[in-house]
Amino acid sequence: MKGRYADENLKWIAPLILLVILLPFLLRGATFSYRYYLYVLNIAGIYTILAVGLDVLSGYTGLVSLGHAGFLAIGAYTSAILVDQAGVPFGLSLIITPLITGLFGIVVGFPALRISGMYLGLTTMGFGFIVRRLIIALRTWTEGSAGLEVTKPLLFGFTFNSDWDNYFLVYTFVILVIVSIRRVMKSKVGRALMAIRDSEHAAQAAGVNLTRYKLFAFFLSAVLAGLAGVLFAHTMRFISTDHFDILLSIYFIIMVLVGGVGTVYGAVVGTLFIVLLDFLAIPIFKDWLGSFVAVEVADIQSLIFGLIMFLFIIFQPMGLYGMWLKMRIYWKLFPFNPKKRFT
């Protein structure tokens, strides 16, 4: 019998995924200005995938990462030497390139069997500034620090040459990966995942393999981090090392903490909230302020991000998808509750 308790009903799954199909049509009907946000929104798909593979590692695994921004990279420039200078079909980058992040991911892995916490999160990070690094070394392939331009998409003979296009690509697989990542969070590993956060001690006693499972997140993690790279390679059309610094590494991490750590939905809620905010709240915000004040956007941006990162940990650490669990266990507790009243 299903508990009060129990995960949410899934019957809004369908109508969401209906109106993600149907959003570009009413954006485009409601605003001269729809590209913009569709390119927002793209934007916004992207970092989903990412944010998804981070809450798997930080979240399901309690493994800290202050280098997703490096596997972002990773992905994208791989996918960009594979396609443009290479010859690979699209298509085939799209698996290619993924799988070749999640190696990196399992050598990066290989320090968290004997680390964890801040010293876990400081090795990822000079995995991210070695990245830059390599990228500036090898600027035969990546073209240095001056940027890479990178072609269109190219699908099935279809070519993806705009936003537009570029929306039902990347929204594509944002469906494919909250699907299949949370049925593995549901699974057997995704159990041993959360043991492991909860603790190794208890999960090496059940039987739980800490060493195959751990570099399993970090490979899983780096895999969307990859695909994430790839559709943001070849749908902003161009790249360079001031798009992978470890400010956008923090951004992720802000991300799953706003939006709920240990969830794939609030991996997706707080995406979406950070990124809208970025994109469209805090312009405005900057030009009122800037009637007053001279202020540049990245100041804002930092001290809005950090004002709502130390509120949430105070505050509501359980994320925007945790409050609103705590929303719906109120209502079905709730004596006056018309549905519970004669039951």
Contents of the next structure:
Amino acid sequence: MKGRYADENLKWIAPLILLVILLPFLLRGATFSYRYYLYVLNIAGIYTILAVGLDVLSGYTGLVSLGHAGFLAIGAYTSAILVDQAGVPFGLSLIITPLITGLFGIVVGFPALRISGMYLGLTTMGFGFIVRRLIIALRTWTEGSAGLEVTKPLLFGFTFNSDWDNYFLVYTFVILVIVSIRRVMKSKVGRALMAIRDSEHAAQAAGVNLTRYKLFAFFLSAVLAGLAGVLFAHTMRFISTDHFDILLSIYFIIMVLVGGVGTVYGAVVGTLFIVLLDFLAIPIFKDWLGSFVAVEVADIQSLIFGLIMFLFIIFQPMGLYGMWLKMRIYWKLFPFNPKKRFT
Amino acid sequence: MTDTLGGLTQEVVSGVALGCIYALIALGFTLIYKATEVVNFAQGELMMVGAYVNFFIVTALLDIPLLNGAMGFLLAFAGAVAFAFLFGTFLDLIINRPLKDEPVFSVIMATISMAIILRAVMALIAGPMTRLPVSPFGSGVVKIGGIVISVHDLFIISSAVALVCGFYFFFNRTKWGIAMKATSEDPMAASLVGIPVKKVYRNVWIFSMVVATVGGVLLAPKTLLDTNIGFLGLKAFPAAVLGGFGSIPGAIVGGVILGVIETVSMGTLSFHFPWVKEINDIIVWIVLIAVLMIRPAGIFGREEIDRV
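Can you return the structure of this protein in the form predicted in complex with the partner chain rather than the form predicted on its own?
Expanding to the full complex; the earlier chain stays at the top.
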């Protein structure tokens, strides 16, 4: 009899992990500005953790969130305050902070039991605004809109001093998150969440406890966002409310959509694509366009991201991962493709 | 005591004017929602585009001697509305047509991406500086029993009321309005009884763009014009939800209530309770969440929750 995960091809995981470990060494060999690339990759890794969490909520369970930057902010600020002001060790904060953020997720999840669709999007958007405002209001601990400096991560007596060190810290968690979330999504829990997305009535008729699973989806998503927040605060070493505005929440949605909704790998690919585009291609494009008109980076960024999202929604709703699946099927069937299959 | 009361009345009056702006924006997406069940997150940006077009034409006409007064403004307004017709058709063509059979969620995401595209493109065209459009009604004020209200605010209130009444009449009494309502109930059935569904969709987008332009033209002299006034469109969502999403009288009632709450909390409440100052800019969102928790259908909406 086939085991639960037997249909999955796991052979490539080991080489991929090896590649992730070797990548910084390759980069160092290839270019002098490898530190910058590592910094970009760290951000991509942190956002990947969050995007996978958002995918669990919006992609698998079908509950839209337009306020995920709020969870990221809660994670970042909680950890910064715990470690720097309450003296909690970083290792402990890595466990406590995601759980605290998860509790916030459950609180936000309660309205989701009654409302859905666009109303839920508005509620979570409002949650994002409220978190930002509360951070400014609690200036005793957060220093308001001035921003907060955070100490370096210190784990088992080892201080993560540079982007080089942080890379290994961040990507350990990225790999852990990807592998474990894929497992969770293949299990009973994951199938229950997907059943809720496809039809709440049918799911409940089949014995899925809607309250429990919806709250769990919010909890899990917020836990991942909290974990991303901890890593964000301690590797960027400076956080302020400007980091967590509404546009960031929309960019997270773009990452998930571009990658492919409802697939963990899709969220990963989409995040890498968007973050690399943001840091590597947009400055070049800005310089080119800047020779004609006066532009600001933020405008170019939203223009390109908006266009990408728009084109993907219209022409490729399954995202990059869906494109890959289509190509794979196409080549498998190659000379015998049924006509008009992919229109 | 009388001083507080006078201040409060004054705040309520300016709150009503602010609320009418929310109502105009809310009216725009109520129209689209009524006919297509799509929520247009780009409504605030459409308003910004309309305001900019109007402003550009007014500035272009400034050099022509006869046309630099009220005449020029009327001409610019006509130009902006004409542009709104074209742009509404264009939006229908690129958002509504290709995504006809997609889930509503995709269409909403498409409007969000349209919002950030429009903001970026407008920033590229207009540059980063803030513009100062002049109110066509001058800066005069009217005094009624100690309460000061500017002529411009009076115009905002009256045009909001007029538009809401007009659309209410349109949706309940005219052939096209009823056709739109029928389309929103069931597009298939509507087309079976001979309603040109595609045309209905196009007209809805055009109407909503025209309403947005009117709102933008009226709003711009009040708040100054830059690409961020589109964010005001987001605040119209709580207004629409409070009034009952998809209800036309609800748009203005919700807008006015929210506008009053906002100005009163900024004024009197902040004065008496300093902590209110901290939550001024999020009070509309707190109201939104409260409404969704207590009565998601809002004041005028029908209770339509399918309990599971």
